[in-house]
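To begin, one chain is listed below as structure tokens, in the form predicted alone.
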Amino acid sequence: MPTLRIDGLDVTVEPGTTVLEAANFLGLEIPTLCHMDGLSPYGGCRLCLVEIGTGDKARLVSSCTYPAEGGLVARTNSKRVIRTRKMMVELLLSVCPSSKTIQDMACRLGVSRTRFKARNDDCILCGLCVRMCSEQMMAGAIDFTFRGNKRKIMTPFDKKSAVCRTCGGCMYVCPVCMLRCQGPNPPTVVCGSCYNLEPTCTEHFDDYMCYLGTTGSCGTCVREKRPESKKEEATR
């Protein structure tokens, strides 16, 4: 059985194990978006990148698709890995800023802005719905079509599929279907309202309603007002 080292820890795994699975066995958390247990690995979101090798030969690979080879040395949180993950989250935010899943992931990685123009698409091409429909529901009602920047997911010939059982599995796994608290038309690309995970509702509301009300009712969106400068006060 192959033995590899991840973040300085040696682990022996079964043949066919991926680096992501080996890291999870050690309790090391690696962010993922297009990966889900029970579905085939895809490696599309690139958030699970890890750095393997040493020196000039070190390179980034997707841990969900890279096999855990004997003698492999991997780092899950090197400076290079963290920098690349943050850039990938910025790209995902620019594609679909309305996704609560992506917004929460940005908060965990400390991403508070994006350098890319928002497109407000309704799909990030993670392929979860395609694999769920084909591998778990055994239907294959949807799939990828076209190539390049025209690539999208749809039914054959963009018509109602006769094999679709309307099970809802595609919506269940979709990271875009769960909208952020501000709804489908958010005021900013990066929300950041949940960046402070400590409950602030109790300071403003007697009843703690986390994610149960409209914008601001849960309290996490409350921000202290910026103190006015002397120059601003003088213009009043």
The other form holds:
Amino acid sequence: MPTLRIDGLDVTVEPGTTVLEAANFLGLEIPTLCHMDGLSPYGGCRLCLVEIGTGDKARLVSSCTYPAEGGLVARTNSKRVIRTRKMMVELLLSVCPSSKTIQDMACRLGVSRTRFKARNDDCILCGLCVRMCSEQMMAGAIDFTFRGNKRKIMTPFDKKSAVCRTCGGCMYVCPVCMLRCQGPNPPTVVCGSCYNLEPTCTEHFDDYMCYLGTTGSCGTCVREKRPESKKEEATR
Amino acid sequence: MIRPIKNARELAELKDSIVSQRDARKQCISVCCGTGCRASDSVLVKKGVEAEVAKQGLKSEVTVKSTGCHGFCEHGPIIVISPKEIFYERVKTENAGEIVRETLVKNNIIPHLLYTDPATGEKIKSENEIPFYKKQRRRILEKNRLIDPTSISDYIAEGGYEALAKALLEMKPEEIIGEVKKSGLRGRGGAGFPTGFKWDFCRKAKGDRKYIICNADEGDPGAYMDRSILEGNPHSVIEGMIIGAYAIGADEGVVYVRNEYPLAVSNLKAALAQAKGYGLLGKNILGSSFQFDIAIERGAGAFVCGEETALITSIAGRRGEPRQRPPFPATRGFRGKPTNINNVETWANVALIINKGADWYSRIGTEGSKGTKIFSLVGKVNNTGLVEVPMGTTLREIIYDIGGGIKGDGRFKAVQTGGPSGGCIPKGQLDLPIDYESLTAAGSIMGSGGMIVMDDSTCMVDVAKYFLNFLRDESCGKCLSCREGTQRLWEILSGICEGKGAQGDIALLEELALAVKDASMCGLGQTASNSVLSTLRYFRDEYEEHVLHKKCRAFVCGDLVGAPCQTACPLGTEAWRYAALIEKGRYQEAYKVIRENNPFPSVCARVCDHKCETRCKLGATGGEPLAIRALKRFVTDTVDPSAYGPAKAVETVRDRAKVAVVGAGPAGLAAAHYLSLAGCKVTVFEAEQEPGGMLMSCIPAYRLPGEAVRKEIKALLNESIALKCGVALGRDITLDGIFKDGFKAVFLAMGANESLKLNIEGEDTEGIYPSMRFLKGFNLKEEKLAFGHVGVIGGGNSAVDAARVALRQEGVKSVTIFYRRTRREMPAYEEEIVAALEEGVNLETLVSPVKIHSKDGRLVGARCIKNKLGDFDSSGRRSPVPLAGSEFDAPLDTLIVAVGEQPASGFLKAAGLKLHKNGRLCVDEATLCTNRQGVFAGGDIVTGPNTVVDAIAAGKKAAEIIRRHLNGEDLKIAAGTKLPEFYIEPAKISEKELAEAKRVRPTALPAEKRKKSFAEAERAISAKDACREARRCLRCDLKFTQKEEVESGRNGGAVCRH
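Right, the form predicted alone is done, so what does the form predicted in complex with its partner chain look like?
Okay, now the whole complex, with that chain kicking things off.
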């Protein structure tokens, strides 16, 4: 049974375990998006990156696909990991700025906006639906087509599938098909209010005990004063 | 009859019988039938040769053979005639008869088919003497030219499959792996993993079956060495694979080759069939118990399928997508079994190592990289083709010695190694010895060996954009980092190239590029940002120029360039606009367009170095550039200067401040002119008796008549400008004095008019004159200093001017220019050199003076030494090296020294101004400020000898800066390219007219007539010619302007789109 060291903690696991599973066993949190228990590991979203090796040989790998080998040294929160992971979230946010899942992810990782032009795609190509369809629903109705920046998920030749039972498994796992936060900010900005539980508005508006953490900018407490700006944001 | 070979003895017997059946004295014509030569009809050439051989009845005496690629594809189709080893290049079908009749029958060499060395002009007879081949070390490619790829006999005759026999029958698998390990062979596909260790892992891996794969998915644009080996010598790859399979314990092999390589596939198929016939594949190979077979798998041409895990997935018939390693293919690969993958070139090395031993193999190369590597040398280099050199060869050797240097007039800028995944290596690292480690340290990779040479017409931001565009399309798209990262990198780069780059873009680019490199799963993603990172590392200034100054120095990024003629002009003259107006016959308007940006239109119409023409798109596309200067001359000769009345600025400077300008040359007068328009009271101080500076004192009248200059100066002076001639700063006035007199700012534009010295013995002898002294003496005071035999030292414009002026003086018997490099390197304008030679000036190149001979204190001659061109120096020119013992004496009565000028600025140092070592004034480039408050400087005094148009531009810029200084505004002028703004209806021109149109040539006085005369040599073109020439303009401006919908009529009925 291989023993490896994650964030300075030694852990012995069953052969065939991934680094992500080993870390989770230790109670270490690694953000994931394209990973789901019950589906095969994919390694496409690059959020679960961890740093393995030391010195010049150190490199980043996706923990969901990397096998837990004996003697492996992994770090889940090194400077390099955090920096790269943030960039990945920023990229995700620019593709699907309206996804609640991605917004929450960004907020948790301390990314509050994306510097890239928002594209408003409805898919981040995490492949959960593809694996769900073939591995759990045994349908195999959809798969990736094309490559590079033209990559898409569709049925063969984009025709109505004969094997699809419209079970909805694909939609169930999709991290993007969710209503986005209906807050006042443009989609490319993450306010992080849902995760910030400090009442911050008390200094400004003592009676409200607002937890939104935006010190008045969200507009809830001063709604009547700023009707235009609210409207403008909503139409964006 | 083909039957299986049972053992080593039978193989040796077969080889002997093949060799003995051949007559070594029999003539053999080998025609290169690689893909490169096939593209230029080498197959037809071969048919032609065969037909002619049959016609001459030589069939029994001559063998005609098609061979693989020789590597020198630039010069294909290539024919080699053995045993004399005659090398013919660029053979056409019509040459076939000639070759057979002359060379085969009569034994004559056909000179026009031989290779000509461009450096010496010599014809070279055999392949090994050609510089391109001479410096190479061809271990792998050598056999390509000897064997017919479709014939196994040829391969066996050259010692083929001997290594297999040795390995299979004499060595244990472990011994083979040990030998490969010892040889230091590393994977030639790019990453450079030690091959022996890879084999070892696979051998030791547990598995009932094992596989080996040959990776022939060569996808780099511009790289084709693997194709060349597979096409030209497939058996070398097959032999390597069988040895590898035996060492690893595999019984099945696959060659994964691109479907775009049909010739490689068919040659390989034929080779496999033949090898099977001889029992070299299949069961009981060479009588041993070992069995092995090879299948061909054709790939659909995805770049990512070069990655080993993607390649394996692709063979299995699924999407070519990489997966996480480990498990490595060596433990779980093809069909889930241990698999070993090597690149074509790696496999081709194996037989060599077994045959000649690891010690022999590792004798060449560097510490960590052994053997040779094939590079495909392409781009802006004279000799493109396949180059095989030992590891550790420097880039300089490859590009200059083998590649023959940079094509055309360009200068070397960078080389991209390793294809799209590699990086750019700049000029400063030309002496880098190439191996895996050094390339990685330089920010690039070995890759499969592509080498794209770039010159200064390449924009590095555009290069990065190009490769990112390739990669965003070729990424498989699995990893977010690679799919989205390359897309975003490309978007940012495109924005920068379109002039939309914002501050922070470069930082974001770098941050994202690093993240893509770190986060991606496979080699494609991990190297995808190399081109961005390496160009950022070495050419950050170019990125900054694009973002901050909205400038593309290579004139590549269209949206930053606008109309190239306008952007190239230091004054921003809208050449396209006046050309279009000339075409419409609107000459007055054309004059206004010219005059608006240039107070010296008729001077520039005669002596401008026309940067506009250099950048003209007509010239860039292989034709001749528009004759913009001739068009300008036509307008300035046709329209009177009074047609233009400059509008005075509404917003004048505070209190009509007094400004002093020192020096009434083009820079000083331009500054005075524009300052006066802004409302300043300007006083111009000029040391000579007449204004004009260099225009009057140096440029001879046959190029620029004094009258034209005087007329121009008169037109640009006005009541706000006071001109004081005969007053020199330092002699008559001082800077302190000027400020005391109430001047609020001073512009120094005294030019550079002190000639440099030769620094040789006896230079102050009578009869030797600095060129400035000589030209000024004649142009201003009519002194005729030259007589007898005149020598001029130097190769610049003042040397040629001095020579031509001397030729026109009485008592001069001959004039000779001595220049230390060759004519190609002469900095003088080509047309001036041609004119001087026509008039009878002698030109002696590769000569330097070493000593002056004098008699009674007077010059009688000079001792000179001959030079040869040595290595390329930092300027990209080859520097002269004196040849010992080649001294000779040249009898001379007058010697004019024109080896450069510098400002006579010694006294300014005393006045407290900062100077550079070469006498030039130190100024802030953006604001022209000297270290003294209120003192500005521009023109030759800052730049050293420069062109007229640059001096005028400096004066114009100074005027704007001084105006801001006086008004207390920010001195920095915001950068930005001015894009064409006015729409002018394009001329309707037929394809036929366009094809037939030729550049107009202004008529000039014949050499005989102008030789003794100072009358202007060149005449203006006629109205008809001007119109015809103007119609040739490609009108690059139309991309940026559009016709106005409403009929307002303003600006010729046009508005700007931007």
